[in-house]
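Quick heads-up: it's one chain on its own, the form predicted alone, in structure tokens.
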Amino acid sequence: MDPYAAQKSDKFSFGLWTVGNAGRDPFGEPVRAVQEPNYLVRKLAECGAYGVNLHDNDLVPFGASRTERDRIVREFKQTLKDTGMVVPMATTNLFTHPIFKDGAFSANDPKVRAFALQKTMASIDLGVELGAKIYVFWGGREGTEADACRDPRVAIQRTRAAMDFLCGYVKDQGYDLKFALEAKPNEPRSENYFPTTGHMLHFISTLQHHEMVGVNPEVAHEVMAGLSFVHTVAQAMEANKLFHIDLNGQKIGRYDQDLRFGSEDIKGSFLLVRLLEGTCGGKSYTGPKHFDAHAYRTEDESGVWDFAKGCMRTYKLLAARANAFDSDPEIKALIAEVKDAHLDPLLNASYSRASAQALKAAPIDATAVAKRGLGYERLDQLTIEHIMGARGL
């Protein structure tokens, strides 16, 4: 058996639109046939995956009837049943129609907000009928090129007032499920708000039911604004909010481009899986992996699902190399924690103004210190062997 190929255990998961993907571009038509949602579940179930993920639109077409509606769900949910996939995540598109051109729940429009409102309240009752836990809310056009149009403190304000709403009626109507914010930098509008998963968890701290809202960061978002993901992931994990997570690659400096995982920026991506991994130490993550990205518009759909396992094929040879890191001797030696005797119990101690007095007494040669080799370029040395088979496997 090949211990690289993905199981159901690996809970990878990729969007409708992601395999869906017909190669459209701004500046090119499609180039691959538009694939039925239940045949695409399938073919991932074939491929490994555990799971598929959807906006509303991409299973039931805009202004679809209700009996048309739920023909469709039926059908879907018996593809789910029939192939052992889940829907672990959902989402709303609240960009592609003009009536979102300025935005949805910061539009200045409040027909524009209460109809937002509206699709996503209808949206999230399907992701929880498929059996979605997870929803996920990207600002999409939640931006500005004419900044003057709004105070953009009332673009925040306007947005808190929209998830404290959505997180009520979650909470009314008894659904088991969590949000996840998805911030970006720019595309498609010129400015985003909220750019950085860092601005996202302070402002998931103001919200009426933060306990139930984390985030969902994304490779290429946070790469597109110049920032380590790695990062930002270990900061989201280490708060608690890190509920879903989108993976792909990405150039600096470029367009959002949902390249394959793993195919841009090698070691990022493996400290990345050593971080959810584990193996460094820390906690797991746990939840799903899921890949939004989508395959070269020179493919057609055979490279479609050579792209799909080359995603998770990618995930599980980092995930072996960062065990084997991990477990290198050599490795556990150069990042080994410095302990010191004296100090270790001031600085772990909570302020007194005894512990002050004592640190500020503590004998410390600074010169000495300073002189003192920290091995890091063996270590990221040996990190490159690792990642290219050298050692350890």
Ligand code: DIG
Given for the second form:
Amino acid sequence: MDPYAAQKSDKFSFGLWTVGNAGRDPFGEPVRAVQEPNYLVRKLAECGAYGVNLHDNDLVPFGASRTERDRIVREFKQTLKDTGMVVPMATTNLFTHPIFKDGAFSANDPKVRAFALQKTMASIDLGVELGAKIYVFWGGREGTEADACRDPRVAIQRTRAAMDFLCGYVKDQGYDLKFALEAKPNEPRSENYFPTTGHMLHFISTLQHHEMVGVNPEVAHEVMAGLSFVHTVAQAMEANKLFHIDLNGQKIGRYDQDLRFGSEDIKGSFLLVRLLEGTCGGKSYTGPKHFDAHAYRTEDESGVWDFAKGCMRTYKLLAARANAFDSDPEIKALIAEVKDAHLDPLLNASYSRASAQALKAAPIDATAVAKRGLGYERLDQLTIEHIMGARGL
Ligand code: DIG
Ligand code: MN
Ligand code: MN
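Switch from the form predicted alone to the form predicted together with this ligand and give that structure.
Full assembly next; the chain just shown is listed first.
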């Protein structure tokens, strides 16, 4: 039995649009057949996946009648039942139809903003009907080219109004659903509002129902912004706002590549899995591990399933190495908390005049402290050796 084969208990999920990606890009036509959603679900189940995510129109074509929509949903529910797959997350496609060419919630035309709310409410109904507990908002076209087209503050206010309204809708419907906001710095718009997860974390704090809203950080999107994805996720976890996550690979300084997880920046991927699995101490992430990625355009259908299995297998390989890493006595010694019996009580207590006086008077020999080596070269060399299998497993 392959110890790194995916199991449902791993909670790996894929969007229909990921393994269903037909290979179209801005410079070329599709290279693969468009697969039917029920077929994709069955194949994902065979690969050991736990869940499948979807935009409304990944399953129900834009403009479908209610009867057609209900037939499609009925068949899809049967496939979920037959395969034991679940729908952990749903989202709205607010970027393909030309009506969204100037954005959705932040668009200048009130008809567009109203249509976006209408479409999102129907899509939330669909997601809840399929069992989704998380609802993602990726503002793909919420942005600008001609930046004078609207005051960015108005875009923020319109988005806040939409979020507050939709949270109100979820509460009014009595849905057990949380929102997860996904940031991206640009593409397809020249500049996107709320470009990073950090911007989203602040924005959430300004919402009427902020308690039901978290983030869905994506590796590629934070890397596009030149940021550390591990630090992004750590801040979201520390704020108890990591409601979902989009895992993939990305080379820095390029368009949104949505590559197979772990195929780029193996050390960053290792440190991310270590953080999510909690082997480094602290709370682990227990939500669905979603791969928002797709196979290279060079691949046929068998390459798509190589891609899907590769995402999950790499995650499990890195999780095993993270366990070995944090069980390694030398690592433990290198990263052990530095203790100081006199200063710790002062540093860990909240402010008091006494502690301020004591800190002012504390005898600290700056020259001696500055001479102390931290051992990080050894630590990082051992990190590389664990990742390369030269140490640990
Ligand atoms: C792209 O990174 C976005 C869309 O695919 C979707 O809205 C969201 C959900 O993972 N990610
Ligand atoms: Mn992406
Ligand atoms: Mn994504």
